[in-house]
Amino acid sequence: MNRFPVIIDCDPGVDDAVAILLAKQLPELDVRAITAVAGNVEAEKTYANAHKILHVANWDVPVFMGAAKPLIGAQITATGIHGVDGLGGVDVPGAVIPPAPQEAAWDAIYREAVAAKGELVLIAVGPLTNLAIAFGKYRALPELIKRIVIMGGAATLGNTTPAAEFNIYADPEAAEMVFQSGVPVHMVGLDVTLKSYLTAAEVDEIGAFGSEQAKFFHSILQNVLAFSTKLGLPGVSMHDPAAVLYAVEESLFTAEEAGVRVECKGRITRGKTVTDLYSDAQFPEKNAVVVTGVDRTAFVARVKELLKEY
């Protein structure tokens, strides 16, 4: 087994919670830290939620507070989907939320990157503000990161706007810095995450496993499942879990190298990930891998298997 050091940068968030529950069960991931960023809800809530999820998972991982707002522009949230608390209103009795460490998320990222001697993988499933600040502060950092797996963007469609996916739209300038950092970026975007869904029956099946983790999983997904049903979707998309599983089990997915840039100035296209995947004209370099497909049957089976192990 090839175990590798990882930092999970996230904005919990319901699907972030599922991603963390799955990460705990993946022996390949040596998770050195979780860094919280404003996104689905405000930064103080994402920091608290990370601790709540770790309590549910019975997992001891340090959590660091990150950026409370994007590099430029106003903050947006997704409370209409994730709830004002970020976890669908589900309480986590017994969870202890310590004061945020003095060390900021971007400093922790750099420290762990140095310690990992070029082997650190960043799994970023929220807005990319923390990573952008880290790259801006530590100019040697790109040489110390092996790769970045993000949940964000799309080669085709958007969700927060017709052009842009939420995580990229929340901080396009940060995303552009990450894509232009020189570190290989693996983009697990809407092209694949909308195909990586669980039906209501599959969510119920996992909830029936009976563990505290399975019951928590079932509870936090109910509001998102109702939202997805209203949109006519076949189930609840496992956006962030798809990125975590891709980091370990690429064989479940199909992907292709591409050039990717982020539109930061467009009036109606701000936040769009512009790829040359389907274009005759190509960018000068292939700076990313765009994930476009998933074996959904195998994906669902793996999610069930990992959650059943609790």
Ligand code: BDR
Given for the second form:
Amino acid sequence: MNRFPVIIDCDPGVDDAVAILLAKQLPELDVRAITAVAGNVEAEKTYANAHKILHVANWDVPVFMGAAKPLIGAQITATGIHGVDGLGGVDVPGAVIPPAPQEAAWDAIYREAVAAKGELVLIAVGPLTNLAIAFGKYRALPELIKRIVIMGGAATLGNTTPAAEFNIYADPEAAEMVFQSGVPVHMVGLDVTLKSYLTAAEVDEIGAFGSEQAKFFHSILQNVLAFSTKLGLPGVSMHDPAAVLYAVEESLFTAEEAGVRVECKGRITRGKTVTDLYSDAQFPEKNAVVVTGVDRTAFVARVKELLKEY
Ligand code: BDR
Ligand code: CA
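Mind giving me the form predicted together with the ligand, seeing as the form predicted alone was just shown?
Let us now look at the entire complex, which starts with that chain.
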């Protein structure tokens, strides 16, 4: 087994919570830190939620607080989907939220990158502000990161605007910095995460495993499930869990190299990840791997298997 050092940068968030529950069960991931960023809810809440999720998972990982707003422009949240608390209104009794450490998320990322001597993988499933600040502050950082797996963007459609996916739209300038950092970026975007869904019956099946973690999983997903059904989707998209599973089990997915840039100026296309996957004209470099497909049956089986082990 290839075990590698990882930082999970996230904005929990219901599907971020599932991603963390799964990450705990994957022996390949040596999770050195969780860094929180403003996204689905405000930064203090994503920081607190990370601690709540770790409490549920019975997992001890240092959590660092990151950016409270995007590099440029106004902050957006997704409370309509994740609830005003970010966890669908589900309480976590007994969770203790310590004051945020003095060390900021971007400093922790750099420190861990130096310690890991070029082996650190970043799994980023929220807006990319923390990573962009880290790259801006530490010029040597790109050479110290092995790869970045992001949940964000799409070669085709958007979910927040017709053009843009939430994590990229929330901070397009940061996302462009990350795509231009020189580190290979693996983009687990809506093209694949909308296909990586769980039906209501599958969510119920996992809830019935009966562990505290399975019950928490079931409860936090209920609002998102209702929201997804209203949109006519076949189930609830496991956006962030898909990125975590891709980081360790690429064989579940199909992916293609591509050039990817982020539109930062467009009046109606701001935040779009522009890819050259389907165009005659190509960008000068293939700076990314765009994940486009998933074996959903195998994906769902793996999610079930990992959550059953709690
Ligand atoms: C992404 O946006 C957030 O709401 C989810 O947590 C996920 O990271 C999906 O577009
Ligand atoms: Ca997220």
